[in-house]
Structure formats: structure tokens, C-alpha cells
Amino acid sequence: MEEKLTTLPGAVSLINDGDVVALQNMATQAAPMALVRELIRQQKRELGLVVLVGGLAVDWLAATGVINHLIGAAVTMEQFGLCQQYRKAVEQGRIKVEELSESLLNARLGAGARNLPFLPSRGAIGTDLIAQNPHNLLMLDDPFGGEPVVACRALVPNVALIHAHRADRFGNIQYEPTAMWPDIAIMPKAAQRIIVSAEEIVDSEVLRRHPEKTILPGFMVDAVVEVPFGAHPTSFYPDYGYDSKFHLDWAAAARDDTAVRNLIERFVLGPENQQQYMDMVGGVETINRIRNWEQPG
């Protein structure tokens, strides 16, 4: 078997300039940010996006110029409140924005992953998406004398890039089930490429113990990177939490151009290796923080 495990650098230097990358994200929940980090240190230029609920990684390719073209469902921090560098360069026309509902997205990615042209939906019937979409999206007669659907066009990713639980060094993915997320079930799976950071290497035998949490088997992974506290600052259920102060304080930046370049070259720039991010993002206490998922009070 091919061996898959590399570093943060080598993992991400498999993405082109131009490519189309779909995202693990669920707002605050589950980002691989630290190949985020790496994207925007290798300033990667004129990325497409792909992503259900994008948070704070789509704040952060925004603020630093690495995406052009976002393809999604929403783009939010929650209760942290709006991407204000994300809605900046969609005012300014940085980014072009293509809109679709959840359901929609993952029909043309559910195509992508069965290598079919398309599949139908009705999660878009009596809305402007269709028509703001008309290169993907069309009205279709069911052939068998039901209701009209949707045909939703494959959307097949260059590269996906998620964060997981575990991995072997051959690219055997492990994801606890309680976790999942419909981007992980599907998305990955439509993509050309999947590179993958996971909290911990194992040997092959430990993944053995419990086969039905394999997500992804090794022959689809072509890059995997040992990264724990890789979804810092998002949440990564049931192993941590994600960090309120580091979200707010984005938030208190987010409007002010100076303050956003400033806690990009420290916390993005500035970092060698994971350890001193995390290090430099609260160390110990921190990390107890969000393994207790405590909340600064």
C-alpha cells in the first residue's frame, strides 16, 4: 500500500491556483483550518470555494485574497455574527457568489460522487434560484408522469479538504458517527483529490477495531497530515469545542482592515508549526477550555 502521510505544506502544495476547492464547514463546526492556515501561507491565488455553511475559513480566504468564486448556502459565524471580509469582497466584486440551497448543493455534489450528470430535486421549485443558476440548474418533465423536478448539474471539485478524527498513514479516514455532516458523507466523494488533516496518526490495526466509522479508504486519499487541534477555532465533536474568545475577537476585527492583517500575520503568518499556533492562541489553557467545552465566562 501507497503511504499518504505528508506535512501541512506538502499536502497543500497539491492545490493549483485556480482550482476548485470544496470545503468541510459547518459554520462554527468542523473546519479543516488548519490547511486553511496553509492555503493563505502558500498564498494560493483565484480559488473557487465550495462549501455548505461557510464560517470563519471563508472570513480568512477572503481577507487574504485566495478566493474569487464561492459556491454555497450560507456564509455566517452565528452567534459571532456576519464574514465582514467575505461581504466586503462580494460588495466589491472580489467575489462572485453562486447561491444554493443545502439540498440543492449536495444533489450536485451527490452527482459528482456517482459520476452522473446530474439529479433531480425539488428543493428549489418556486424560488429565484433556477433562474440565477440557469447553467446548473433546470426544470426537467419526470419522465415517468409526476410532478416537474429540478435536474442539479455534478459539481465535481478539483480537491476536498476535510479534517478527521483519525487516519493511518496509508489514508485510511476514520470519523466518529455521531459527528457526521452531510458535506463529509458526500462532498469529499465528488472531488478529484482529497487531501485530509486528522487529530491523530494510528496504526492500521486501530482502525481495524471499528470498521464502520471508515469514512474514506486510503486508494481515494492522496494526501493526509497528522494535525491535532486541527479544526481550531471550530468545534470538533465529541473532541472539542470551539473558542468563543477567538471568535469574538475576529469579530471585534473583522470591520477594520489594519486589525484583520494583524491577527492574520500572528495567528495565520506567524506560526511555524501547530504547536505554536496553539501555543500562541491560549497554550494549555486553552485547550482545556475547549475539551470541557467551556466558554469564557
Given for the second form:
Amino acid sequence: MEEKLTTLPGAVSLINDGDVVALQNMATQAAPMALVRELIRQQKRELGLVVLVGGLAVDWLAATGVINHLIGAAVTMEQFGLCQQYRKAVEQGRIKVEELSESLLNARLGAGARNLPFLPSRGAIGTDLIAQNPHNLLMLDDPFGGEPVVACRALVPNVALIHAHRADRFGNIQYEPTAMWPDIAIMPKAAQRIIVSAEEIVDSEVLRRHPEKTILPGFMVDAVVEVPFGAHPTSFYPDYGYDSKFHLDWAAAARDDTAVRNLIERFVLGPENQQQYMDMVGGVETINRIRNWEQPG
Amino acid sequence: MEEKLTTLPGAVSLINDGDVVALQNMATQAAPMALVRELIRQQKRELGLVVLVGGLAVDWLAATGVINHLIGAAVTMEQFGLCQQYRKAVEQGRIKVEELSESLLNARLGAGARNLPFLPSRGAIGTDLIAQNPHNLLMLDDPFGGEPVVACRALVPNVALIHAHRADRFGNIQYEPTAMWPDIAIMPKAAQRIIVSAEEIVDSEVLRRHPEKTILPGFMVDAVVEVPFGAHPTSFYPDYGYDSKFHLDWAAAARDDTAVRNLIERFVLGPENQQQYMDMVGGVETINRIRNWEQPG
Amino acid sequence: MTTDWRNSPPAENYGVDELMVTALAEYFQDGEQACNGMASFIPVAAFMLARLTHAPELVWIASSVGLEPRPERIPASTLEAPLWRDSIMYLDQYTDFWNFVLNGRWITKFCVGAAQLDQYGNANNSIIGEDYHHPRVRLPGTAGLADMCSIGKDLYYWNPDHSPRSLVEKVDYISGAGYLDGGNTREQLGLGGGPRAVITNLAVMDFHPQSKRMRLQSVHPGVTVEQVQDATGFELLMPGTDVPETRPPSCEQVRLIREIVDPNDMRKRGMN
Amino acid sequence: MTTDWRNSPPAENYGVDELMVTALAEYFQDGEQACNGMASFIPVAAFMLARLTHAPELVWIASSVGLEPRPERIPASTLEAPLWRDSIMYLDQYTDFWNFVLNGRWITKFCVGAAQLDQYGNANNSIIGEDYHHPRVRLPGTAGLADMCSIGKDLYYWNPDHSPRSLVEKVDYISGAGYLDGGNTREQLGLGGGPRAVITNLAVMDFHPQSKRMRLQSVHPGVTVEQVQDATGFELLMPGTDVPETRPPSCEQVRLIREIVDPNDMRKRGMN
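Based on the form predicted alone presented above, generate the structure block for the form predicted in complex with its partner chain.
Now the full complex is given, and it begins with the chain already shown.
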């Protein structure tokens, strides 16, 4: 099997300015945050993002000018509120948004994965989403005489970024049983390249003990990197919960550009590796807190 | 939760003459054979079958006049050869066949599951399958200007019959990691009713230990029956292998109507319950053999 | 867990959050399936309460992930694992949940919060302003709302801040189809289901069967019809008779909410 | 497992089954993905042999279920668990395998057996006879063949019984699209890929680049061109030069097939 193991800089160097990047992310869950920080460190520009529900990662990428458009169903940090940097960028016209409902996004990605020109959905009929987006969404008559559908044009992201529980050095990717959102179930299958960070790199023999947990075969994966706590500050069930303190600090700062710059400098640009990052965000104290899924209130 | 536990006769009494029945079956694998035998005992008539790849079950149902049409991608017992009773019935015009490729069948069932009028595929373009079947397959232009697709009309079977590893009395169905063919992954989701036989009925607490193994929620399932070795003589990984001896005996008899009647009488109509059936097919000797996946040659 | 909730007298002390929970819970019955999404403390409390009282057979799919979970109490997120980890089944979103939802036979009722809701029950969670590409406010986005609104579901809107900002004559952007321009304009698109009720901190509304305009159904105890109308950005239709009072929670319902379902008062986070 | 297969001399004693395995194995290279279906002993032996010799990085998806399995030997079924149970990944058919296959970037070569194959590489596994609803012979059905033939795959037909019954001028029913009526008729439907080679017990054939008619590529040692033509139900095109001989298996290849890959001679079950 072909070697896919590399470093964070090496993995992210596979991404080009202008790429459309599918990002695993559900509000406060399971985002490949170490890969996202590396995107910022490498000063990528004019990226498009594909998200089901983007969270803090989107706010960071908006704050640092990495992205200029977003295709997705929502951007929010759930109980930590809206993503203020993203919101401001959209309001100022710096980020264009192609808003899709979940079924329309799933259909666009499903078509991309299966090399179909489109897949139909019956969701979102009657909303403004469809008339807004004639390039990718068209009403289509049912050839069998039933109700019309929304034809959703195939979406093929250039890259998918995901975080996984474990992988081998050949890019076979395993995931523990958890909420399998479409961002992990269909985005990578639609993308041209797949970059994975994993909590741990293990011997292939470990994967063979549970072949049902393998979600992506090595031949589909372009790069894999070992990054413990690579989803911090988002949660990564069952390993660790989201970091409330970190999210609250960001939410408190995110309307203030200076405060934002300081946080980005401190947590994104400052640490030279994951170990330094984890020390910076609280080290063992934080690790113990998120491992116990302790949340304030 | 609502009680779904019943008996084989009770479960199969939910099926009406003329129903279209989706049958889990891959050549020699994982067919709900106890439910199939009960269909024959209850002398159901004019059933349609939906199969991905039908095997011995289809031959039994053809031999006993239970089915008069079949929608599927193939019927074969792999190394045990073609299903001769089915073959003869088709050649004599007693069973009509709507032959679909796997991607077309998946598309028809996927549309049925998701309440869409159709789903597209690019499979089978250029074959005679499409012109043969204008009621359910139509070439359709891509509204975005790309290549045309085959629109595959939604298929909603009246009933899906499946065999599972375990279930609770409320119809929550669990499956061990194995080959998840489309007959288990999409057929039940498309069907109006679901009838399940399971190797064992367990307390719901047992299911909670592995929620990722639950493949169907109780609210979708209409009836569940405990039938140990309910897939015999097909295999049911990891529990037991296919019964080569049984398949060979059937294959040797299947061109001879008298021999077929004798086997049906002996194995299908004779035994009054699963215990008697298992005794009839060789009891402990057979059980030990199939548990060890021992195959001749 | 059996409690004498049927004979429990009306509570004297309760919060409007608790009243919203009990009002919403009434719509969910045995044999139905309910699911919740993000930041949905009021619906989650309503489902959990319904299961403890009148609808023990209500199926709950927590976070649209976990079937029949048993969280000890409502945690700080209605999307994260503490809510659903102890489940009978984990639903894969792409292959399970969306198949079940789109099928049309299951999960026929859906609870929604919307930044704007108009007199025909159209919902907006996308943008405030005139220009989609330069909005005055970028809202989170439609997520699954646009789907739920167009695939035959009955929709129950909860709104903890009944105001002319949130209940508007016309939404700036339709990110969830209600009755569109009213009358039969929704039916003409072949859409079943639709908005059924709007439960706010002041009142409960439904929709007129023909015109599909929003109609006052009941006012909460202590709230006047005038207060409701003043807080609404369009003219509410009135019911044929006098406007009744929303049934207050019973003592037992309040006890269950406070002691069992939500001792950490997460539902108050849903309130403004 | 490293063996000196590169310098191994041609075998003197080998069966045509072993020659078919080595001929098919040549088409599969490092970095590609191969999958097999039912009763596919010759292709499975070819993949396993290729991985032991020239293509150690050939990815194998056994039974279209199991990624990189390590069966001790070929079992009695190429679809059942003994082949794939020791895998790195179990591919769910509906959500994994068909997504990967349809995607077009992976699993670009597919091995096929067909009851009838015609001069343009159209395949029939459906019916023999004139009347689809009253066929003379009901064959098993197309299974995944119709898909593989239309979604841009390169197709490799194996046929252990080269005869006018199996190689026919025109198939009774097209259950797998080859070059249709030849020339550019396949391209006109927007179909990429197509039949690349036909490996029988007598010869190897390919297809003429323009006319798309089947063309003799090599005859197996000891077989004459006349024998091949006599056993074919239509006129075979001839290569520009003399018809070469199919390369026989090497001693080491034969040893690997007999001792490691298939000591139970399952591949002979694929022979008539």
C-alpha cells in the first residue's frame, strides 16, 4: 500500500489558493481544527468552503481572509452564538454565500460522489434558495408525470478536510461510532482529494480488528497526519468534549478586530506544533476537562 | 415502545396476496429463509419479489407458485448454479421479470425510500434493459446541459423481509458487521412494511451497548420473530456459513418436479417449527458444520 | 416514573418558559416520532415531558442522531453527545436520518425557531436586509429548515421573543416555505403539511384554514389581546369566539420540568 | 513472499486455467483497484497472483466488500465471507462500493464473464431467445454488469469455453453495453471505457480502434488461428502482423497459483 503519512505543513501544502475545500464541521463538533490552523499559517487565499454547519473554523478562516465564498446550510456555534467575523465579512460583501438546505447540499455532494450531473430533492421548494441559485438548482418535471423536483447540480470540492479517530500510514481511516453527519459520510466521497488528521496513527493490524469502523479506504486518501486533539476546541466523541472556555473567549472577542487578531496570533500563528498549541490552550488541565465532557452550567 | 414481537405465522399473515415483497438475499447469503418457508406454508399467491441477487429462496417460491413476477438484478446460487425452478417458470411465462442493473435497482429503491419520484443513474445506458422498461426507466436530459441520465422511477415494495442478528421486542434491529448489501441497506427503507426474523430476541439494554449496530429503529418495523438459524441454508456471517450439502441436494433435484415436490414437502411443509426444521436438515451435525464454515472442496 | 400528572391542579408559580414547554408538548402524541436540532431546549424539554406524561410512546430522535436516549437532564447543547450518547441506535445522517425524514411516513412534526416569521408562516433564518449579497444581518442559515418546510411536515414554531422584529408582515427572505402568499399558493406547488402553530412568550397562534393568515388561538395568562397585537408586526386574525387563555402548566408538569427534565434550567437559554 | 518471478522461465507444464490467470493478471497494475463478484475464480486468482508478483500495490476489493483481505487460499465461493472476512475495511454496498465505482476515479477495470459476447463486445447474461418474456433460456441476469459497462470502465471478459454459442455475431439481448453497433455508436451515447480484452481458453482478443470489431491478439500455445476462428460465431479481425502466441505462465507463476493462491484448484471450477 502506498505511503500517505506526512506532516501538517506537508498535508496542507496540497491545497491551492482558490480551491473549494469541504470542511467537516457541525457547529461545535468534529472539525479538523489543526488543519484549519495550518491553512491560516500558510496564508491560503480565495478558498471556498463547503460546510454542512460551519462553526468556529469558519469564523477563523473569515477573520484571516482565507475564504471568499461558502457553500453550506448554516454557520453557527450553537449555544456560543453566531460566528461574528464570518457574519461581518458576509455583510460587507467579502464572503459570498451559496446557501443550501441540508437535502440540497446532500444531493449536490451525492451527485458529485457518484459522477451524476445532478440529484433531485423535494426539499426547499417554495423558498428563495432556488430562484437565488439557478446555476446549481433548477426545478425539473418528473418524467413519470409526478410532482416536480429540484435538480441539484453535482458539487465536486477540490479537497475534503476531515479529522478521524485513527488511521494507518497508508491512509485507511477509522472512525468510532458517533454522529455521522453528512460532512463525514458524503463530503470526502465527492471531493477530488482527501486530507485527514487523526488522533493516532496505528498499525494496519489494529484496523483489521474492526474493519467495520474503517470509513475511507487508503486509495482515496491523499495525506494523513497524526494530530492528537486535532479537533480541539470542537468536540470529538467519544474522545473529548468541546472546550466551552475556549469558545466563550472567542465569542467574547469576536466582534472586536483587535481582540480577534490577538487570539489568532496567540493560538493559530504562535504555536509551532500541536504540542505547543495544547500547552497554550491550557495543557493538562484543559485535556482533563474536555476528556470528562465537563461543561459549565 | 410498541410491542412488535410475534410468531412466524403471525408475522407472515401481515402479507397479502398480490403484495410486492422485497427479499434480502445475495446468492447464498443472508436470506430470511424461515419467513420464506412460512410464505409457502400460508400458500400466498401472486406475490412479486424484489431481489438484488435472488437464490434458493426464489427457486422455492417459484416452485410453489407463490410468485408471478420478479424485479431484480440477478437470480443465481453462485457455485450451485442457476435456479432451475425459477428458470423454467420464466421460460414458460409463469413469472415475469423486470430486470434491472444494481445501480438502477438502487436508484428505484432510493427514490422510494426518500419519497422522490425518481433518482437518476448513468448505469445501463445502451443496454436493452431501458427500452424494455419504459414504465420505470426513461432517458432524461440533464437540465444543466451535461450528459443524459436514466431516470429510475420510485419503487415502494409493500413489504420487506429481512433476517437480522438480534432485535428487541420493540422491533429495534441489530446487525453484526458484515457485507451490507443494498438489500439490507435500502430495501427496508423503501418498503411500506418491514418483517424481521432475528437469530435472537434480547433486552433493549443489550442493544444500547452498541447503538452503532442498530440498523433499523423499532418505529419502522412491523413484526419481529425469533428464529435461530433463520437464514439456513444460506450463510449468515459471522454466525454460520451456507449449507453446501443442502444446496447441492436442491440443485440435484431442481430439474425434476417430483423430486422438488418431495423436498418442499419434507423441508418446507413438513416441519411445524424451526426446531423441527433444524432437526430435519441434520440437527447438531449440520449446526456444527455450518458454524465452522466448513465447505466441501 | 409514573406520576399523577392527569389530576394535577394548575400551577400557581411557573415561568413562561415552562408554559411554552407544556404548550408545545401537547402537540406530540404516542406513536409519533419527534426530533430536535441545535439549541432546541424548549422542544427537547417538551419531548421529554410528553414522554413522562401523556405520550410515553413518543419516539424521540435526539439531535437527529440518537434513538430513545436517556440523558439524565438536558445538557448545555442539544446537538452534542451528552444528549444522545446513551441511545438504542445512532442514526447516520446521510443514510438513515434523511431517508426517514424524507420518506414522509415518519417524523411528521418538526419544531422550528426562526429569526423572522411572517403572517403566512414563511420563515427566515438567512438574511435581514434587501440585498442577499450585502445583507444588513447575516443569520445562521436555513440548515434543515427549508427541507422540513417543503416535504409535508407539520411545523411548530417556537419564539421566546414575540416582537414586531420576529413576527413580520413579510420575511426578508424565505428560507422555510410557509403558506407563501396565503390561500392555496402553497398547495399549488404540491407541498403538503405546513405551519400548524406558533408558540411565543405571549400567545399561541394557528393559521386560518382558507386564507392561511396567522390567527390568535390563545393568550397566555396575564397577557391581553392588545399586548399580543402590539407585539406583532402585522394584523393577527382573531378566532371566531372570545380569545381563550392558554392552559397553564400543572403543578406536576412544573415539578417534572424543574426536577427531572431540566434541573439546570437550560430551557431558559432559549428565552431572551 | 518475495519470489524471483521476474527471471523465472516459461513453464512446461501448465493448464489453460493457469494461462488464463496469468494473461488476465497482466492487465492489473500497481496503484489500480480491482474488485470481483460472484463465481470469479479466474479473476480472483489473477488479482492474488498480480499482488504476489508485478503489482504488489494493486488494491483488491474482494467480493466488492472487503478491502485488502488476506484469505489463505481461494475458497469455494468468491462472494462469501471466507474470502473477505480478514479485511481492513468492510465496504457497505449501497453507500461505499457503488459510490466508489460510479465516481469514475477508482476501480476503473472490471472482469466479466458473459453467457454471450458479440463481435462488438456487447454482453448478454439475461436471456437466450427471441421473446424476452418467453425466453428459450433464462440466464441469471445482468447484476452489476450493465452498470460497469456504461460508466467508463475498461472491461476484461474471461471465457473458459470459446465456442460459437458464447461468441456470437449478435447477442440476443444487450445486458452489458459494448461497442453497440461498432464504430462510434458507443461514444455517441456519451459512454467512456468499453471492452478491452477477451481472454478465452483458446486465445486473447481485443477490439479494432476504429471499427470496434473483435480482433485476434494472440493464440494460446498449441492452438491455431483456424481453431479459434472455427470456435467463433463471427469473423474475427486479424492483427496487422502474424498472430503471436500468448505468453505462457512462468514456472514461478504456476508454482504461486498452485501452492499459494489456489491450492484447492477452485479456478478449475471456472472452466467448463
